[in-house]
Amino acid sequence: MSEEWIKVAAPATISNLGPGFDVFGMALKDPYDVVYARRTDGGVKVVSIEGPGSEGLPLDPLRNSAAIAAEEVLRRSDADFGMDIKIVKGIRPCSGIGSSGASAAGGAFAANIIAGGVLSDTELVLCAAHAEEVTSGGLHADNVAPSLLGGFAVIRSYMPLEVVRIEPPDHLGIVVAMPDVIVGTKEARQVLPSEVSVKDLVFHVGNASCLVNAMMTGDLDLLGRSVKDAIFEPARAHLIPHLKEAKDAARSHGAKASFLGGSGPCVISFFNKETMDGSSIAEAVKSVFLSNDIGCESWITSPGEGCREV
């Protein structure tokens, strides 16, 4: 038995967001992955993968994040059927904007549609987070939660999972600059400290609290002051050449904040859409990398909605 293909768009995401390591995440309007799926007699299979970096991604359903998430959805739904999956990557793997998370979210979302939509949003996030744990070596939902739900997501708790969704400000603009540098999620997690000082803990709590307030009130100046990280970005900075110069260039051209996206190498910059279009920020960050013989691609985008059938 097989049925017609359904098509799901699964957005890229910014995770960590300054002081919110493994807690804060936000969906982007673009780029995004597209996951095609159809019901079959049995087993989850990845039929094909296309797009940037697809040649390095596994067709093996036991190692592919979309397939792992879909299999978990079918298991929780007590489904007696399988799925074929086709993935068109719009998000390069090892980008820092949730490439594997988008595929996992898209796989989970598509599987839930095929299974009749029996799982809750929280269950879907758990299924996609399970895929992230298998593929990256650590349980984290700060990519898959916003990719599924859209907007700005706060992971209040992992055990049990509780996600709070906040609608970001309409005037928040985002520049994503992706240099031609590869940073694997597993590698980036291995360099993190196992303990933090009370001073750094207090610093993060204060900034994280104000960042949430800024998202809710639309205070972009406060948002810019609150995207601070004293622990995780400094530990990863050596993995991304010229990171400091890129962030300085963004701020000197009007960015409210500039920081490392996820585990890198993407450099994320926030700006006010009411006063500028972000193009000067994008060009300034790109020029830092290009002048050092490192290719760089960029997007000027905004917060986006979650997974959707298209």
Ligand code: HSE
Given for the second form:
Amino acid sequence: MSEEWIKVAAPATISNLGPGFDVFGMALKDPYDVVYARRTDGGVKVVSIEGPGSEGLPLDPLRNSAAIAAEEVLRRSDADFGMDIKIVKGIRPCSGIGSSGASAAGGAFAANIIAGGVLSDTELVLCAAHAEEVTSGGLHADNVAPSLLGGFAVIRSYMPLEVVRIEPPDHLGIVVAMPDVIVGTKEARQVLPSEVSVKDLVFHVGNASCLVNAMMTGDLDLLGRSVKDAIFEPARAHLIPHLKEAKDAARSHGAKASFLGGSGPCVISFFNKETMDGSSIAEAVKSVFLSNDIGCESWITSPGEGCREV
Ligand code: HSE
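Complement to the form predicted on its own: the form predicted in complex with this ligand:
Once more the chain from above appears, this time first in line as the rest of the complex follows.
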């Protein structure tokens, strides 16, 4: 028995946002993956994957993030049926804007609809984070939580999981510039230090605390000053050629902050939508990469909602 397909949009996300490694994440309005799903008699199967970078993604349900997340939802829901999945990627893998996280979130969200909505938001985040752990080599929920819940998400605790959702300011504009550079999250986590100094810890706690205040009050100048990372982005900077020039170009064209999205290579810039449209920032960042013979795609977007049936 196979039933009608449902269709879920699962947004890209930016994570870390400077001081909040594995803690902060934000859903984007664009781009997003589309996950189709239907109930079947047994087993979770990935029928097809289309879209940018899909040729490198596994159909094997034990290695596909949407299928792993869906399987976990069905298991926790005590479901005695399976699911077919079709994925249309809007987000290239190895982008730094939560490509695997969007598919995992979409798979979990779709499975929960098919299973009758038994699981809570927190359980869905856990199911999708489990998929991230399998595919990226580290448990992190800072992409899947905002992809599922929308807005700005703070992972207060992993054990037990507690996620706090905050509504980002309406006037926050976001430029996402994606250079033609491939950075896998697994590899980008392997270059990180295993210990940090008290000095860096103090720096991160101060900035992270003020960043949350800025998100809640809409103070984009404070937000810009608080998007700081003394540990993780510096350890990864060598993986993304011309990162510093790209960030400098964004700042000199009016960005409030410019930083590495997640594990990279996307360069994310924040701007005030009340004073500019972000196009000069997008062009400036792109031209840094293009003038160094590196292709670059960009989106001018804003914070967005989480997974939804469309
Ligand atoms: N917080 C994760 C990392 C996000 O930086 O490794 C990966 O997209």
